[in-house]
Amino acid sequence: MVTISLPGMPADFFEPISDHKTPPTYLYFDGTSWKPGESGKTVPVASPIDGSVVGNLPVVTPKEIDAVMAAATSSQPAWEATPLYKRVSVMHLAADWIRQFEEYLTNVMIREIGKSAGEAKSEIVRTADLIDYFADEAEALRGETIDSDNFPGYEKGKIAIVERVAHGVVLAIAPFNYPVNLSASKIAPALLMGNSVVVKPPTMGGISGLHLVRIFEKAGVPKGVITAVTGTGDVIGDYVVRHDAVSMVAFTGSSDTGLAIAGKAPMKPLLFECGGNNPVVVMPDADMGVTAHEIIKGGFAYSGQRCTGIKYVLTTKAIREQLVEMMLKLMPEMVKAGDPRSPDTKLVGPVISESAARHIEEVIEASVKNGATIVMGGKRTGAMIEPTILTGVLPTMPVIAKETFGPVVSFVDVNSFDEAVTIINNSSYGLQASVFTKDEGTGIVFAGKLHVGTVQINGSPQRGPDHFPFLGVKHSGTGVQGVRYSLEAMSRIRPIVLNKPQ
């Protein structure tokens, strides 16, 4: 066994450990050194590309977990003792340090998890942005003070002082799909606001997670203040969550983990963005062009693994028929699946693994056998799902029901646009929902009426801008994330009221 410097790193900046036959099997952060962990146990990080091993995450024991939470909790008071601008000063450099390897993060994630150059690129620029907008976010929160005498029956005398403090520890569990953007976005609030953080990246994305915890750590995070976990959530994930030591959890990922998760951290606050499952109403008076262009990019994009894809459509018949003939139009042109690595390829590769593509690939052959129609795609090969759009789909099929994780767009027809709502708000989730009309009043209001956390008016849905508040309703989450509310979130009030003689 010998230890190698990652090419385009500096040669301390992350070593993993190879013997130069096998891939790499990198390490874990215990806050002071990175480890390969005591068991021996590691799992394969497999490209969906081609199914290689890119590298091998260890699996860590509850006693090295344990490890990792003492080490947090004992350096957070410090760090939450350290002036702002040192750690706004923290941040930045971290922003620097991502845009500075910016080329060498897009290829780790590339073959890590199969997002396209471009997807992977806009990532890893986008998290170094975020990061200096918290940083600069952070310095413009104020405390308050408040006088008795505003309240009825009370005289001068007491003042509330009211101040932000951190909870202690924050666990960060980020996504695959997002295994950079996802974890900075709780990592860099949970700091700024004086919390140590432990991070448990996604098995799939791992590596890419595992290089950002370094770069936090080479910008000046000191010991203890951030750590990293590795493990298979059914393996570890119990056991972290549960952690007496861990004062909040932040989460993304499915509705069924959070849901979980949830239950095994009572009484802790939680900030979670889980499955969206969003829904699309296409009104009368819509631009069909405009309509059928958002609904291929909002259901395309990185093959549909995205918790704000589009996943299914609701609108008359007669609109139906003229949008799938306009998207027919448009597919050519804006999709073309292949390898991510390939320039011609569009919006579409493989997805996670074949063991997801295998339950796509189930879940519209379920959803055909029960009356639905394939007006495109529905093949599989390996790992790759081809785009697929189906008509005739009900609410209560397989490939709406449940949240699909994949390049598949659904048409729902409906006999008013009330229907359309009742469909929305009973669904068990409510991440976003789109409305397209050339009307906004009606846009604005009919919006009203939707149970979901966010809703666009002739858009996709998104995330960003990353100031605007996001958030999930039902089953899609709890919390509010965006700049300002993710800082005010990873933080509590503590008011210490003084009572001035009179």
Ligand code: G3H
Second form
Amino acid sequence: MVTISLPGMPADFFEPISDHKTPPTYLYFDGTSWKPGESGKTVPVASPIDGSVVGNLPVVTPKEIDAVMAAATSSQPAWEATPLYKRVSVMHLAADWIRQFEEYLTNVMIREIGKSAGEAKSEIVRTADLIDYFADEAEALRGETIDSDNFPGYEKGKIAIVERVAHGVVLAIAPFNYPVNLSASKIAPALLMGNSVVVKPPTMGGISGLHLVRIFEKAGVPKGVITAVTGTGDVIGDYVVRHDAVSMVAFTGSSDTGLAIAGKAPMKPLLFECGGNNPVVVMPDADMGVTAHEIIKGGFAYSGQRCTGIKYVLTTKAIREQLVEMMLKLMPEMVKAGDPRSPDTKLVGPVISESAARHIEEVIEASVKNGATIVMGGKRTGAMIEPTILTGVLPTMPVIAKETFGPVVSFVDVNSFDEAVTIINNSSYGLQASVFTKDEGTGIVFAGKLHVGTVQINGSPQRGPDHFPFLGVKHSGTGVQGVRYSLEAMSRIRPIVLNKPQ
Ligand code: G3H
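To test you: the structure above is the form predicted on its own. What is the structure of the form predicted in complex with glyceraldehyde-3-phosphate (G3H)?
Okay, now the whole complex, with that chain kicking things off.
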């Protein structure tokens, strides 16, 4: 385990979180100490770059989960009672520590999940900025009072005092593709609103996630208020999600997992961001250069492993021909598949594991068997999938019937733009869609017909800037994220009605 010493920073900052062997076994956090886990079982985190074991994560037992939940439950009321300005200052300190460790965290993430240096660094910087913004926005939240006499039949006798209170214990489940940012986007608002947080990091990405938890701990989150349980979802997930102590679940991951979790947490508030499978519609008047650029960026960034990644393009055959030609011209400049550690690599590195790559290869092959054509790419080597463009794809083909989390962009020919609307609205996914047209009015009218969370006009789907609302409909999620929206989701209103003496 590398320890870091920067001015003003204790050399042993991350010391307690692993056993310092090679490869290290990381420890889970019960809210007070970092522990190896009593089961003695661990799960390896293998680097997508070369399959080497970056570290191991303990598989916690139900008894250990019970203890973590008890700590989270008992510590929460005092944390909620802590003045907001103090919780805010803890968040700003956490953001500062993240900045101090930018290079270190970036390197952990590159190796652990195969993110390119630029993308990993940008995730770290974005996370620090996000936490600061959360803290500032939490201070700006206001309650309200409501008078009674503006409802017919009521006099001035009542007043509702509406304030925001915590849910209690928030379970935060983050995905592998943004193990720091999509953990912090749950942890920070939950803590600011007075909840305690049990973090379930992803397995791939878990090491980055544990570093983040350590930063929050060191920034001053009191004992028990933040904890981290590790182990694969299929082994510990059920027990954690069903736990009575959990008051709310915040989750980012696949739609299938989201649906399964929702069924196990009945009557609890859920904040879910699930699969995207995002479509693009290209109108005849679109600027082909801008459109091709955005499709490449949106389709291939982080090897297509973003829930906001572009998955398919709906347009007429004539426009598709122009667009594909333009994309093929731009691809060599914009995309260079390779080792994410190399500065020459652009957008595409290995996907998260060789088994994920095999799955992507299978869906490409199955789609080709059903009539799709490979315009470029299509081959796999280990965990690397070549940047792939397919044409002649139908909505029923496996490559887009379900979200393919890899560097694959599919073209679906339509005869009319009403047909595009039908295809998008018939999909079980509904995160984002993009419309490309020079006529913004047409874009806005068209956007209004689409049953998705957000429509981008002349830009690729994306979550940021992070204070914008971010939501999915249908199987793409529930609840709204984005700075203020997340703070609201991580709390509930508590009205107290004062009946005034008449
Ligand atoms: O993968 C899911 C993320 O929320 C996508 O975020 O649009 O910033 O890449 P992004």
